[in-house]
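Below, in structure tokens: the form predicted alone, a single chain.
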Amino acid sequence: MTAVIAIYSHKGGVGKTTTAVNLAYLAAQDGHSTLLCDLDPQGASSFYFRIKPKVVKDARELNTGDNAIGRSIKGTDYERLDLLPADLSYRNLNVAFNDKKRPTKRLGRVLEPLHHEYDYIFLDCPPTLNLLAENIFTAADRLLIPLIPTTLAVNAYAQMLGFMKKQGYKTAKVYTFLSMVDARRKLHREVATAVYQQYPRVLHTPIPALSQIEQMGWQRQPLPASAPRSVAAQAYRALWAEFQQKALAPPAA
């Protein structure tokens, strides 16, 4: 059964794309057929995989007809890992979805035919809290939220959970991890402790603030591929293992 995993936050600059790229790569390395959907019009995931951020015309509003999405999917340099590239037109998805019937379910309908082809579908999501976000909440089986341990970031996370509850979306599908953590900073340590105490489903694997992660844009490769023994690559491996165990493992009989 396919699992749709959205790497989401309505704040920018929190590590969504690096997380999506590295976890999708690790899923494929585990032997799973994997698709990474680059939903951000800036196309950072597409850039990392050296794929031009462009889809066929009929797919620009994520239409399902004539297999437009399937014809837009590209293979990457890595076995079992495909990419749906970004497109600049995705900046208008909120408007495009609003003009359709059942507008909050549009993305899920687009992805549904792909469930027969992939074990995992990762969504690299733009920072937004609008109709596109509601499509993401509906389509995803799990949401994985990178959370920088600062007061403002935690407040924004609380706002997102409040929005989901108000609109009737299940927050039980939301999992969080601490991103860009600097353990030398007292504020980061204190906020991290508060997050672990206050919120459920917070994974205990942090992603540290490391120059290795920033250099992904130069290497244009997932970290476990370019620097497999690095601290950063090990952190993403541990995050993926914990997420699988706590969020994706089947319930005990």
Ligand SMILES: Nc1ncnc2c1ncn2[C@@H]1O[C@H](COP(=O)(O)OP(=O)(O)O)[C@@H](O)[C@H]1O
Given for the second form:
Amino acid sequence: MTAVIAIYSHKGGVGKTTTAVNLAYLAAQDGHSTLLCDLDPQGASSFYFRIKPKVVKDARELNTGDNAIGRSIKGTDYERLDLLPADLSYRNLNVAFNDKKRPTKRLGRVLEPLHHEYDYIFLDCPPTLNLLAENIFTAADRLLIPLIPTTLAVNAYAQMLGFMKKQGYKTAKVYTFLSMVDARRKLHREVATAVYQQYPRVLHTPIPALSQIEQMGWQRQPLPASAPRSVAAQAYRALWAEFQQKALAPPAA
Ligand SMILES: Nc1ncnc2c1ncn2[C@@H]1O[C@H](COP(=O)(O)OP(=O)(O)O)[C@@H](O)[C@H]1O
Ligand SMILES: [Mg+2]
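Could the form predicted in complex with this ligand be shown next, to go alongside the form predicted alone?
Let's see the whole complex now, leading with the same chain.
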């Protein structure tokens, strides 16, 4: 069964793209056929991979009909890891959204034919709470939310959960982790403690604020590829392991 995992927040600059790139890489490295969809028109996750110009599957065996998404998928330098670049996916989706009758289910429909090809489909989401966000809530099997432990960010997070509930989306598929945590800051420690107490499904692995993570833009490589033994790579590995165990394991019989 394919799992569609959206790395989502309606806030920008919280670590969505960085997380999507590293987790998608780790999933592929584990032996899973993985697609990272860059849904942000600013295209950050496309930037992290040196995209091969060749179309991976020439829309060939992809049973996508005239689905422009299937035709747009590119290979990366990494085995089993493909990428849907932002310019293509976003433009196509936007047009599709305006055309169709059931606009909140469109993204899910577009991704459906790709389920035959991939074990994991990661969505690197833009910071929006609009129609695209609702499509993401519908299409994703799991939402993974990076939350910076500050009071304002937690308020915004609560608003987002409130919006989801009000619109009738299940928040049971929402998983959260603390992002860019600076353990030397008292505020971060206090807010983190409150978040663990107040919200369900908050993963225990935080991603620390590290200059090495910030520098990923220079390397243009996932951290577990460029610096496999680094603290940063270990943090993403631990996050992926915990997320898989808690969010993706089949429910106990
Ligand atoms: N854990 C971290 N520590 C330090 N810098 C980070 C961390 N995660 C992300 N960054 C940096 O913060 C900026 C925003 O991250 P990004 O993943 O692009 O966020 P988003 O996709 O939510 O907008 C980028 O410059 C990125 O390199
Ligand atoms: Mg981003």
